[in-house]
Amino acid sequence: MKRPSEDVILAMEDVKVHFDMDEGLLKAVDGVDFVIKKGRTLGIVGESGCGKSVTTNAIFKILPKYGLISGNIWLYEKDGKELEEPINIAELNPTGDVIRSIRGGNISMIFQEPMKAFSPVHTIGNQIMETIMLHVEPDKKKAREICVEALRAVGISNPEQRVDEYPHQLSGGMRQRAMIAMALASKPSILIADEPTTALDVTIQAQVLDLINNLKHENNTSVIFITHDLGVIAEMSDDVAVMYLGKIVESCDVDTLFYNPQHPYTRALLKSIPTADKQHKGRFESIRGTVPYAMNLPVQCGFCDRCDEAIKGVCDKGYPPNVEIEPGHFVRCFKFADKGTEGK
């Protein structure tokens, strides 16, 4: 697979993740395409259940055994060097040596709930040191020193003491910082942040976001940032992919998303954001209905039943194409079927 450009280090091509269940086929991710560029943040935004976390779990190869993955996930760099032949992560054995060398090394993840991600019976230091000894420094004494410095880098006070504490001894904000320290200790090329500020108070949220941004700029790390908060997307992202029902319905740079949104779902999301406008009266706008369950769906646009701009006989009769309406701006909507050029 030819590298799209020198700044692209990972590319997803028509990635699908389906779960074969007793009730039918659950299409959690249904044909996702995007690229990750060096030193840039891709924000993935959408309502709960749209497939954001499953998409990144596919990159990390931590899907349940009954998850069926297809498509390609091309990795073009490993250990900071371009690969002669890119690795297709989608085809790797999830417990094999190759993915184990990538997971936690080249690609790290900050999980949504650190209390679940950390083992409760091992100290924070032991768990971070395990990653360091596997990917960076096999010597235990030196790994501990790196661990202490990683905790210090994320703003944890008295890291020499904290390194020997258990997860339950730390506050929510401290656990999240420890999770970030573990993710960044191996100096990954790609950092996946899966709603890392969930359940944190606003002060700690701001500190965590600043921390990720600072470390990104210092190490030229690429970031995939998953959230449902468009305010966080505006602050953190360079590029944005809006997901709905397992598909990316709009993708562009962050300025275009906020100043020139084109998909009806994106526009509805932006209109539903509360503002500090004192002249605002009445109820805030909301998107009617709920996200359909991604199983046994009819052949139509997934947003059709909730869309005020839906065209009868068109939107409910097939899947909309993904159209590049201007360079780098893709929209999956029948309104643009005759405009621009069709992408993947």
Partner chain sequence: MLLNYILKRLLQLIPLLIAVSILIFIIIQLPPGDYLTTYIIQLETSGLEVNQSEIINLTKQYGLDKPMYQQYLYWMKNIITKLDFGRSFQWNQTVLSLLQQRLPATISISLLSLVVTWAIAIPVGIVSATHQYSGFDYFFQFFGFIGMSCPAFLLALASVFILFKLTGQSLTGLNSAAFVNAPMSWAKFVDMLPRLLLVIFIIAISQTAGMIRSMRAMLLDELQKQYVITARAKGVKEKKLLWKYPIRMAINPQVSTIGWVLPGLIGGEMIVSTVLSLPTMGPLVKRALTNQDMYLAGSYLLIVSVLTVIGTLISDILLAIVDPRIKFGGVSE
Second form
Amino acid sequence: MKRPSEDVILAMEDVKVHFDMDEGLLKAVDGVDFVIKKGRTLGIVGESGCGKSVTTNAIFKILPKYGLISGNIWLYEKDGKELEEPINIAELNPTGDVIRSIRGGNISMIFQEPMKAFSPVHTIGNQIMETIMLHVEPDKKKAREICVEALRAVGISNPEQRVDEYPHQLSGGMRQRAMIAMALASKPSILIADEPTTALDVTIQAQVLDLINNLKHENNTSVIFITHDLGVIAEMSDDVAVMYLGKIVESCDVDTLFYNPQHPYTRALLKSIPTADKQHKGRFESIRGTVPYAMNLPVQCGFCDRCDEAIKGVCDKGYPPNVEIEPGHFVRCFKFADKGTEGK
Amino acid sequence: MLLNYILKRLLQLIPLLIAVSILIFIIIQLPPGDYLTTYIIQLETSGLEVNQSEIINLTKQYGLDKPMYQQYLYWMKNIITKLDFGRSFQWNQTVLSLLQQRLPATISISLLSLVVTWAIAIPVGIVSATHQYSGFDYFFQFFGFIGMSCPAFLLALASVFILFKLTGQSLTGLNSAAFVNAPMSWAKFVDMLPRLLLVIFIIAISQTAGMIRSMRAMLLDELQKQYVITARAKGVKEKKLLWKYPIRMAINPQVSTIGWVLPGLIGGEMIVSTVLSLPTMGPLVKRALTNQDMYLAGSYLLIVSVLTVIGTLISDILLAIVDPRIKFGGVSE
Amino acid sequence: MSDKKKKSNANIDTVDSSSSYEVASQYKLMWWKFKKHKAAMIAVPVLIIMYLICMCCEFFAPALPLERYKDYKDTAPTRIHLWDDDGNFVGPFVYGLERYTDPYTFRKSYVESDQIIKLGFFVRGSEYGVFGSNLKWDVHFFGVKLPEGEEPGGHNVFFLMGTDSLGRDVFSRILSGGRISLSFCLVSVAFTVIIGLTLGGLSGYLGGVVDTIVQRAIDLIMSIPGIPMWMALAAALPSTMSNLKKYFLMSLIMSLIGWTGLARVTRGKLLSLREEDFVIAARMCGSSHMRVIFKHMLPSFLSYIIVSVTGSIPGTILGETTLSFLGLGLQAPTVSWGTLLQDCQTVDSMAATPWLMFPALFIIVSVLCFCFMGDGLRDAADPYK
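Alternate state requested, the form predicted in complex with the partner chain (shown: the form predicted on its own):
Entire complex below, previous chain first.
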């Protein structure tokens, strides 16, 4: 697979993740394409259950045993060097050496709930040093120094002492900072942040977001930012992908998303953001219905049951094509089926 | 801090132990009459002359004519000051000498069973959980159910019966007839070993079954936890990850099970040794209970209760050491 | 517009039916979860059948539990045949038994004679009172077809699981013992529920001094090993006591030691529920204490109580049979599975009359079934997991 351009580090090609369950085949991720570019942030937004987290877990290959992954996940750069032969993560052995050197080394992850993401019976330092010793510096003493520095870099005061404390001794914001320190200690080229602020207080949320942004600029890291909060997307992302029912329904840069959204789902999402606008009176707009359960679904646009603009006889008769309506602006909707060139 | 915690816990034990001893004393006093009345009836039915002066002597000696609370205080005072647990009327010996003869075997068998329980249950539980729904897992789940639903006495009977059918030897008692009264020697030990192993295995089996289930369930639960995924996302090797995080977390609470495993094993020992007529406390205490040999029965109950309380204390201390979340004095969250 | 509305309604309907998992009631979810536990789904009917048979044991047993066949002591289980020696189909029958003395060992045993004794369903046998009442009946579910005019107890005999040393039919005794053993655990569990719920509930709801006292009492009971304590309490029952009284006192003894677990669960659940938002909300809406407890709190921990109670049944059966076996609980002539096993206390007796171990099979099966059922209920109790 040829590298699309110099600054692309990772490319997803028609990635599908299906769970083979007793009740049937659950299509959690159903054909996702995107690229990660150096130093840029891709925001993935969508309601809960749309497959955001499964997508990123697929990059890590940390899916449950019954999760089947297909398509290609190409990694072009490893340890800061361009690979002659790109690695297809989708085909790697999930417990093999290659994927383990990528996990935590080249791609790191910040999880949603810092309390649950740390082992309660090991010190913060122990857990951060584990990453460092695996990917950066095998010597324990030096690893500890790096660890202290990493904690200092995320703004934890008195890191020499904190390093020996247990997760329950830190506050929620502190724990998330420690989590970020752990993810960035090995200087990864891609950082995946899976709703990193959802479990935090609003005031601390802003601090943590700033921190991630600053560290990203310092290290020129690429970030995949997963959230259901469009406000956070506006603050964090350069590019945005809107996911619905395992598919990306619209992808573009962040300004286009807010000023020129095209997909009915995106527009509905944007309408449901509360604003301080005085003229906006009455009830919040909300999207009717709920996300269907991604199992045994009929062949139709996944959103058509909830869509106010659905065209009878079209939307419920097949899958909409992915159309590039403007350069870099893809929409997956029948309304645009003939208004641009069909992209991947 | 740890020392403080231990001292505090030890002080808390004192009122508990006093209450336990009172309760036990009440229980052994529950049957109407006392040993002397049973003794007199026995003598009369066998047609022997009842020696009145001897009766009066015995009554006086043990304060049997005094009110109950005085009898209790007298008993406790002797235990604490002189390690004198009273006298077994039935055996006409001091309880202490009976305990010295038989208690060591009881305690060693119980503790060995505890070791065997853990040695089997924890590895099997780990493999069962990490290889869920494998043949191994199904086999031990089946074994677990059988182990839990087969009473210990039945297991003892069945294994003795099967071994008798297979080898033609009756494996009751701790030694074959030739060695029962022989002094301890290598040959006697070799003779004893298979019987001892059988007894330990039988006692351990029901507790093992329960513990495999709890260890398996606990580990399955831990394997789902987020921190396991975090560790995996760090690139930690699967095996190392397993041992460092979920297994450690699942074993921690097992440490605190001494408190309920030990009493179970003591009870199991009592039943199995009664069925197999081993030279331990079990058969002795059963007879003492039916014959109202109260000091013997009471002393045994007291000692095993103290052992249980100490076992619980030890497991609490161990848990406080291995789990940093437990602040000495209480759980922090 | 109206068209559109219709369409959206229709869609909502389809959403509802496709995601019924999300809208099913709690009990429905529990039932679905329980149904998935195959062992439990087998265990429950087996238990029901066992209880039914043991409840009507006089009818289902071919003989009465205390009836002695003086000429047939220690007989092995009789073999049931369908074809006679010449290969003709006769239907279920047994051969008559003849006593045979080994000329060398002088050991007595029984051999089959040529006499064919036919078996049948709903046959005439010894007379019994229906459910212990004065209403007499002599029909048994199955047994030998007695020739017209012949009284039961003669030489037309059939012992499904052999006889004991007094010539009593083991199978009939097992059914009769099952009545005691299987009902015993329910009576004991009922006592446990009464004591445990009351004390645990008071302790959790009132808190304060009551809580402290109950907690110390639990500590106290938990620090004495259960089995020796059972034995001590059981030994305290005077031997002159009537069997019925002993039966109830024994079950009370079991629950006096077993209530602590249930009390702990109840207290813990009450304490955590007291702080739950929906309980506080109910109280703020002006619900009375009773309404809060029975309408809001009880349903949310009822399933845990049921699980805890079912989980304690196997231990009670094992405890009763163990104590009875050791001669400390129910005693002969009361028939329970434990007292039946007293007959095979030595290797010699087991080797000579292994069929006396049949009660063990019933103990294991019933305990196993209760274990499976408890397991299924445990899974079902948390249907959202």
